[in-house]
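To begin, one chain is listed below as structure tokens, in the form predicted alone.
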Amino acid sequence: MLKPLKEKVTLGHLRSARQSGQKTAMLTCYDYTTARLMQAAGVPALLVGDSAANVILGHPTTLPVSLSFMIEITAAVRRGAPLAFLVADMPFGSYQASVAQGTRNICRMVKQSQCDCVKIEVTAHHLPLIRSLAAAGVPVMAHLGLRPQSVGVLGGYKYQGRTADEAASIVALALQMEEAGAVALLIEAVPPEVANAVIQRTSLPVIGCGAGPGCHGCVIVTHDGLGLTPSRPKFVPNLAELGDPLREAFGKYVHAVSTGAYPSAEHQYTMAPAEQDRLKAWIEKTDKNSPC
């Protein structure tokens, strides 16, 4: 049974999930229409990932996304569940040169799209920035594990954590961005284990992608999910196949026109009798006073 939200859902409720042990549930958004939808089905948190690049603009990897268009995607999610707790990601490029670029386009984001919280690939590099954004008052969520905005450096899109040096480096990391200010964690592709980890650790609400049943709560990319990409990731349920479905909605739509179909009767405006004599009338005068 749906339940569509009735109120603003706020960090509150996430700190509040990892006290009381009711897991929330995130999905990938990137337009108005299906936030809309998101919203009257009760998903009470809402990611626009970067990933939009790779299932919306059909590049191989997130880091051609822009800030605008990050902005301009997160602002129409927004006005679509404006009751949802909106997290807005930080694209490759927008926050790494420097602690003054990063702030600034953070704040950007925070203002143009009005989203609750932004996200950030983070290494012990980024430590200053989100000090700086928490001295601001700006909510960030920190992304550990794999960072797909650093698919170059890993060597591919791998999951993380597979040593317990590995893993050791994970949970000091967090610890690290709980104590500079941090709101929240995501932690991406990484064993059970070493989510459980941090999340022994630390005090944060944690969202995991593919990093086991102990998180507070889950996200995962709204197109596997439904079947439209490619390929489903191994941490991914299968929550419908909309792919078949859609390919033959508009296969019906091409060969309804190529046939004459469509557009039948009942597809068609009308005009009054009168204005039909009227328009002929025009017509055959035209015709009579024309030049050929």
Contents of the next structure:
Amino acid sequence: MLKPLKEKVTLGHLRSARQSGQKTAMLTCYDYTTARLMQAAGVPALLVGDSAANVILGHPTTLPVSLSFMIEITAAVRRGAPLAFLVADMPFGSYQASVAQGTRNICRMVKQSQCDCVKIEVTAHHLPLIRSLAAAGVPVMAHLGLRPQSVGVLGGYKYQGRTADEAASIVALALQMEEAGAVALLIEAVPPEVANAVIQRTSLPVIGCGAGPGCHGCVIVTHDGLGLTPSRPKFVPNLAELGDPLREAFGKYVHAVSTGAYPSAEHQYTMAPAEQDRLKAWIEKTDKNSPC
Ligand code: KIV
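Can you swap the form predicted alone for the form predicted together with 3-methyl-2-oxobutanoic acid?
What follows is the entire complex, opening with the chain shown before.
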């Protein structure tokens, strides 16, 4: 069942998936160990999402996570999964101030993390930045639909494209992104009709996150799929319920330590009997209460 990655997954694979109909499975990943397991399981595409702010750092929104933290964890994921197509999320504040600031920070992310692509949450305001990055040769995935970094203006984590007008403006933005040089689209929390319209009007690979079955690939926050977050969003599949086994394992450890069952003989390092005797003699000789 498991098919570990054998060769490097590139943008070419995502592009050809658009023609072949082969869907791309993408998972969020935030650390080296999980990245190793994902590569061994054959996960072709990994996203180091700014959802790290929520599931790794415990913030209620994605806004507080820093660029240096995102670079550090993206580089760790790269070391764990050198063959996966690795997308790095640019955090809030790292590309909004100007084209120069965005280009500088995105180039820093690419150089220091060795990611294959960067993702930014876009409005039409970002078109000059996308053009500048395309000119610099940086592959950009444009994130449309629900944009969690704009939760304030969107008025909460609500799905987008509810009306025909809203849907049309998402499609128009997707087209502008393609024309400006984005290499892929990610569309979050929209009805399938909206994603399908984007797919029909553009020629880029489209990754959906709660956007229906028409997309060329799907991404979910791994912790949601594994049952590690307090609630699983409607569109996320139940991959496993790891919360209870983990809680049980931690409880087992507390019990073993507190009852003295751990560590037992099997968990101890050994000292040769002759060295034990020498140590005993030294302790006796240097015992501060010893008469000599
Ligand atoms: O940060 C993230 O994990 C994301 C996905 C939810 C698409 O952007």
